[in-house]
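Next up: just one chain, as structure tokens, the form predicted on its own.
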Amino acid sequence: MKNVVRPVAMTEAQAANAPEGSKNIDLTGVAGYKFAISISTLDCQGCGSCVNICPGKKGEKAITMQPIETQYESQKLFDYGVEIGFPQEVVDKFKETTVKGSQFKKPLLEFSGACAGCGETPYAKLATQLFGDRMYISNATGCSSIWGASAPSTPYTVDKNGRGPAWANSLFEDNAEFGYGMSLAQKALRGRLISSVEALSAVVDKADVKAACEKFLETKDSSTLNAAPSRELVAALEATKVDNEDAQNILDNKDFLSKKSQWIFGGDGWAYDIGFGGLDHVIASGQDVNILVFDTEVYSNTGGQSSKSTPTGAIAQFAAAGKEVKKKDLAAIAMSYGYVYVAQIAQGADYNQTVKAFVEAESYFIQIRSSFRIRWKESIPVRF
């Protein structure tokens, strides 16, 4: 639906100015507050989903297609929306790692080159909704590079702040690989940044940058914990003018101090044959990065011949008989490695399982380098 369907959240003051015609109800969970759906008219493309997936009372459908013409008054209560943005105080209510929360942020993936009714979209903006300010994306060429830059402008787009997803697109048989190189460049260059942020928290007499010193090493493992004292440590350094070397360093590089979130995108004519060798190697890597398979079953930028991923039985161009040999399961590779986490998700078949398999996804790494640790100690022979 490509972010065409968005909720609005408004003080009574802002309801009140709202457009004339706009419905809105009281916000569940937040006293004071309203809610309406907007719609951006002159961005739909007639494909139906919402559709058919809003349930209604008693039978009825909840969203119906009218002629665009009927339509455009409704443009203005969702571009009024996009102007308010959300209230920090509805922010904050709900966790942003549950459906209802993640949908009051802003999507930095927005109006994109896809299909109607494009399947994959969605995925790509949620993932950016609960990570895109800290994102990195290495995209293989598909149609997740085609609809995610769609010369000369791209869907992906900023915060308030001015951040978001950082992407770029590489090869069919070498994205992985890219990916991965992306992730260990960041890990060279925040592992010199770590170790000014050590150097420096032993040896400054500055209760506030030494404070914001040791919050950054606590959460340094963790990109959703660690933007916050970053910006602090880079604001404590900024503000009492540390005369230290190590203190410039992180200020020269203060773009890098934060853990990013590292992603690789593709589709299953990338992940099940052609980059499979490399995405393999990535996988049996050991290292923090999150691989996402727009799983379609099917080369879809090509035609729709049909490809590893395709069922048993599924037709396609060129195996119009049906296809006479079963999925590979992707999957079940990852899995034979023990200590890779791997989830198979569908939006319309569980909400709440994808958002939570994009959440595990991210914090994996930790919670398993962290069961390591823990076995290695236990491991080590105690003498006397």
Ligand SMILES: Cc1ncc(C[n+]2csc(CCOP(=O)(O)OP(=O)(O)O)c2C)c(N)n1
Contents of the next structure:
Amino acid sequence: MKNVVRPVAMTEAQAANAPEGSKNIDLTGVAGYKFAISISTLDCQGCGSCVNICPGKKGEKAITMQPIETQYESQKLFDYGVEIGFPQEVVDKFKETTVKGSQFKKPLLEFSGACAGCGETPYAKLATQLFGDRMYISNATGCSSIWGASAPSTPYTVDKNGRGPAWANSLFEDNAEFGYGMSLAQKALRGRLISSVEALSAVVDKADVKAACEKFLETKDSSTLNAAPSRELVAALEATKVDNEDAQNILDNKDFLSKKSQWIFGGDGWAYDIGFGGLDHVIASGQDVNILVFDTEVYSNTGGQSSKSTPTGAIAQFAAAGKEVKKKDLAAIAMSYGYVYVAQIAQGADYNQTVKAFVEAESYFIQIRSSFRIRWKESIPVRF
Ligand SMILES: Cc1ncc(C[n+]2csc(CCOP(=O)(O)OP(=O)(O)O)c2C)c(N)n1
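Starting from the form predicted on its own above, please write out the structure of the form predicted together with this ligand.
Below, the chain from earlier opens the complete complex, with every other chain and molecule after it.
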């Protein structure tokens, strides 16, 4: 799942036009399409992770490391894959919430300033493939704020429609609160727009605008489902020029209309130690935010001081004597609230569970709130 190794899916015609010498096979699952794995030679940092992880025939490696000067030709297939994008039929065939389907989406985190073999970037990259076109990220200081904003450039990028993650870095000690504030701001702005859509829907006499309003309202709590109805509502209003204050409000603030996916990123030094008070407050808040802890078990960015996440006995660069006490169980603390979705993931251990946990975490809030409402109406004591 690294950024320099990417799948390419092609129609027969595109495969025929592919750079000379590049190889492909039939794409499993969609007849008439070709499949290849491409490598951006110029972006490879030589960590060798792909060689270790990629399965080959018994006793052989599927990939071998070769000197860069012998590999320039392979860059052409990668560039070709980026240029043609993924065919719509292939994207539609595989659910984006599966390991395979998620890889037929352009990563909106590309070539970062991370060290070779960084274990943090593949998780952020996957999150951008799943939610990047509607993602807000507040990022604690740490490695992720450095590889995530290697000034003056940024590895976060946009899709073909110009949509990509909105990212900002806050202090080490208050990043959870920062993301919480982003979420509250979005909620306030959007709350007014939802009221406008409701008001417009009640009075508008144009059938297509009314239908668009209804579709928007039906999906308003899901960042996945609300994107298309939001765009359709804006398009309907722009096309018909409805003379109405609420319609104007929606058009004036159209960037805030669709449901966003709020993320809070940071390392274990932030989450377990220095930002913990705020993190705990936000976890307990019931707010619709998603938190991703890059748990490297040390303060990586400052050279490897031990954190409360470091396991017993672990020796780190600046903790040479070995950690004397056990690793704090942050997940258990989060689980103790009972109404928070909690998962621990490791791509190397289980790709499926990793993708599933991301998707479930992102969609969790809606499920809990709707069940809360039903139970509340029926006056049954709430137990999650
Ligand atoms: C209040 C404060 N103390 C110390 C620092 C210096 N500092 C910057 S990044 C960092 C380590 C971050 O470690 P972690 O949160 O585990 O993230 P990682 O670098 O491992 O991704 C430290 C100590 C700081 N920026 N602010």
